[in-house]
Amino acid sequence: MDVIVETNPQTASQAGTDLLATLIRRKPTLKAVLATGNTPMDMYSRLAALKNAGKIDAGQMTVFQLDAYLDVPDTDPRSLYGWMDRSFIQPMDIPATQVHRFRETSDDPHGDCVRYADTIRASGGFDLAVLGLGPNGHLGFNEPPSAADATTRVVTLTPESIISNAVYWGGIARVPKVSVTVGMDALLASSQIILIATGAHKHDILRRTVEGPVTPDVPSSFLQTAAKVTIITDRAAWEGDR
């Protein structure tokens, strides 16, 4: 596990951008599963600027959706697919044929999760997972407790996650309570994992992720067991109040 501690969120985003650009140049056919959330947005914007300047070409990438709220159509501003589309797929000119997604409205979400897991396996798994860090250590929507072999599945969100997501959607009442997520098994098997965590509010859970016991009660702690993990953070998240 490599930890890159930058001065602030902006320099952390630049470090993440540099790493992502290097990985795309090294393997243009990169298969990546990508987090939404506020933390990676600046990184995606910087990456799109490189693409617009002709410095990288992501057109051969394959992109997988990390998670989704159930029963939220694409036209709803809470749609995580819509967010991924606006922040990465469109700016990076990823062809629709190279995008794999959850069905956010479905009569058979459990079956859809099985089929999505089959698609991931058939593709050979992820070359790259770009992840944020939930306040309770969730990766994607792998809420605690989630074991290392937890599969792609339907998940009921914890109160902590609902509270943390309320800022995006205008209040707790507007946050959907049920989601689907790529499982821990597929995420931990990624050839490369980049975890982005910035801000003093992430200090405690970041330290538990990196230094604490490996436990399903902190799903992100399983990153200690993964093959290649790079954590990009800032001083506030790494040092806390020191």
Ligand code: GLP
Contents of the next structure:
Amino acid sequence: MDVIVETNPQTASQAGTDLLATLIRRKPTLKAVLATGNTPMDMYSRLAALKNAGKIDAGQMTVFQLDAYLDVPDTDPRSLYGWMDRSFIQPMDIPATQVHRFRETSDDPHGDCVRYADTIRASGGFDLAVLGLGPNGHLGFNEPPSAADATTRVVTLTPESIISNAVYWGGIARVPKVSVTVGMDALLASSQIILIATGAHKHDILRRTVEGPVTPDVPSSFLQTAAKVTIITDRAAWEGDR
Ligand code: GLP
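Let's compare: the form predicted on its own is above, so bring in the form predicted in complex with the ligand.
And the full complex, kicking off with our chain again.
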């Protein structure tokens, strides 16, 4: 694992932007699965600024949705696809034909997950996974316990995730309880993984991610076993509140 410890969340975002820009320039047809959540948003904005300045062209990229709440339509402000669309797909001008996604409302979510996993496999897997870090070590919505071979699937959220996501949606009652997520299997097989985690509130789980035992109880700890992982963090998350 490479670890980049920046001074603050802004410089961490810039480091992430520089790395993403390098990867897109190196391979314009990059196939990437991308997290929503608050942490990567500044990085995506900075990348869009580079694109608007003509310094990068992401028009050949293929983007895969990482996770979604079930039965939340795109028009709902809680839709994770809607969030990804606003924060990355539109600003980066990714053509709709190069976007793969979960169906968020479906009569057959289990079958949809199998079909989505097939789509990922058929495309040859991910060149890049950009991930955030859940407070319980979830990656996407791979909630603990999630083994390294956990597949793309329907997941019931843990109480901890419901509480942590309540800030986005104005209270616990408004957080959907069931989600779908790209599996640990596809994420860990990605040629490269960037994990971005900033702020003192991520300190404990970041430490357990990088140096704790590798265990399904902390799904992010499996990153210790992945091929190429870059962790982008800041002092508060890396060192804690000292
Ligand atoms: C959410 C999402 C993840 C995200 C993580 C961290 O629940 N399912 O995809 O990476 O939690 O979010 P944040 O960056 O807001 O801390």
